[in-house]
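Presented below, as C-alpha cells, is a lone chain in the form predicted alone.
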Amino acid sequence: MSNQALLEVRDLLVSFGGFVAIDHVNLTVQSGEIRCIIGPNGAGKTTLLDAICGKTPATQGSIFFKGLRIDSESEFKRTRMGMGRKFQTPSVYDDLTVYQNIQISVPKGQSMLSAIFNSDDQFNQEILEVAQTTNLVNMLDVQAGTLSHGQKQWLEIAMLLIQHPQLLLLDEPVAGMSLKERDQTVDLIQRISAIQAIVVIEHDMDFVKKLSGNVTVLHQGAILCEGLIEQIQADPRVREVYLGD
C-alpha cells in the first residue's frame, strides 16, 4: 500500500444472501483528495460509503485506513481513528440553536457535559471559526429547525469539523438546495479539502465538475471508470449507462 494513501479500499465484496451489492471493489483516495463517486441508482454507492465507515460489514476484501487494516473495526472505532459520514438525510437537533448543535458535536477527548457546561475561549473559537467554514457564523443563534435546507447540510458538516476528521464521506451533500447554496457548498468543500480527505457521492453533474476532483463511477457494484470529470463524461460506457446517451 502505498503511505501516501490515507483511504485504500482492497478487493471489497459486499453481498446480501446472493445479490452482491459491491463487487471487488479497489479505492484509493489521497490526503487531501476530493473523490466524487457516482454512478446510476442501485450501483453501490450508498452501500459503499457504508463499508468503508463500518456501518455495512465486507464480505470479502480489506480496508486500510491510515496505513492500519480496520474492515474489523466498529464504526465507533472508525470514527475515533478520524472518520466522519454525513448522510443523505440531515440528521440536527433542530430545538438546538446551530451553536449548541456544533458545540454538543464533541471533540475527541472533552466529555459532553464539558462542551456543554465548560466551554473554554479555545472551545468557543473553534465553534467560530467552523461556522464561519461552513457560512453559518451569522446563524449561531439561530433555531437548527429553523434553517433552510441547504443550511441544515452545512450544519451537520460543521458537527463533523468540529471532531477533526481526516476523511469526511458526504453521501449527496446539496440533495435539496438552490442552485446558489450548491454553488455555495462547491467553495466549502474545496475549503475544507486543504485539511481533510473528502470522499463525496453525487448525482448533480454540474456540481461534480465544479469540484475538479477525482470521479470513480460505479455500475451494477463495481467500478466502470475513473479519471477527471472531463474523461468521465467522454467515456462512452458512461454515457451509456448513467449519462443517458
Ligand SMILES: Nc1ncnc2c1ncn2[C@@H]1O[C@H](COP(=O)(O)OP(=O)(O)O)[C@@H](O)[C@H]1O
Given for the second form:
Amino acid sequence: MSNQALLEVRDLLVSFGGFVAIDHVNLTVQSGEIRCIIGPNGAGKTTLLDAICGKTPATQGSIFFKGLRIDSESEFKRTRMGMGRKFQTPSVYDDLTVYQNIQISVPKGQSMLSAIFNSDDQFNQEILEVAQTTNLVNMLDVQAGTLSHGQKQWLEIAMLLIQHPQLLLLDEPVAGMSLKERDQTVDLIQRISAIQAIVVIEHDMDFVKKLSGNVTVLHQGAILCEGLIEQIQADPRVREVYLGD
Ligand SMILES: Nc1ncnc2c1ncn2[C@@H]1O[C@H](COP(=O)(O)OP(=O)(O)O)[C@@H](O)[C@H]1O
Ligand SMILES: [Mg+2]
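Moving from the form predicted alone, what structure would you give for the form predicted in complex with the ligand?
Now the full complex is given, and it begins with the chain already shown.
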C-alpha cells in the first residue's frame, strides 16, 4: 500500500443544527505534502480542521488517517495516532520557559514515546533539535510570556513537533507575525514537511505563494477548486469570491 494517502477525507459534511458548515468535502493529503487551505472568512476552514482532528464530529462522510477510519475516534486517540493540531490563538504557558513548555508537551506514559526517548540525554537532545528547527534555540531559558507573538506561534509548533506527529494541522500560523517572521515560517514549514505532512490555513497570499504547496479553495463549506497557486490565482471563480473582494 505504498501509494496510500496519509489523510483522506471522503464526502465530509458537518452541520451545526441545520447550518451546513462543511458541504460534501473530499480531500486527500499525501505524506510529505504541504497543503494550503484558503477561502474567505466563514468558508469553513477551521471547521474542516476541527472535523479532521476530532474536535467537532462529522455529521456525514468518513475520514481515513494512515489507512484507518478515524471519524468515530476521539480527539485524544487521533493525537496519539500522529495528528498535531495548532489552533488560531497560540496557547503556551507564559510562566514556564521555552524549554519547559516543550518538555511538558511530551505526554507521559505513552509506550510509543517512551520508546523514542529511552534516556534523559536523548530527551534533552530532542528538545534542542526541536528548538533549533523552530528558531528558538537561543530562547530556551526565556519565559514564554516574554516571547513575541510570532515566537509563541513557533513555540506552539515546537510543542507539537516533540510529539512526532505525521500530520500537522496549522490554523493561521503567521497571523500577527512580522514579514521577516513570515518568511522564517515558510522556511520552517518547508524544512519539517520532509518528515510530516502539513495542512495549513492561511489568508496571506504572499505566504501561500512562497510555501509553494498545493492549494485548496473553500467557499461556503465546499471546495471551489484545487491546484498550484498560479492556477488558483488565474481561476475566475476564485477571483470572484476571494481575491477580487
Ligand atoms: N460551533 C458552531 N456552531 C454554529 N456555527 C458554527 C460553529 N462553528 C462554526 N460555525 C459557522 O460555520 C461557518 C464556518 O466557520 P469557520 O470554519 O470558523 O470558518 P473559517 O475558519 O473559514 O473562517 C461560519 O458561518 C461559522 O459561523
Ligand atoms: Mg478560521
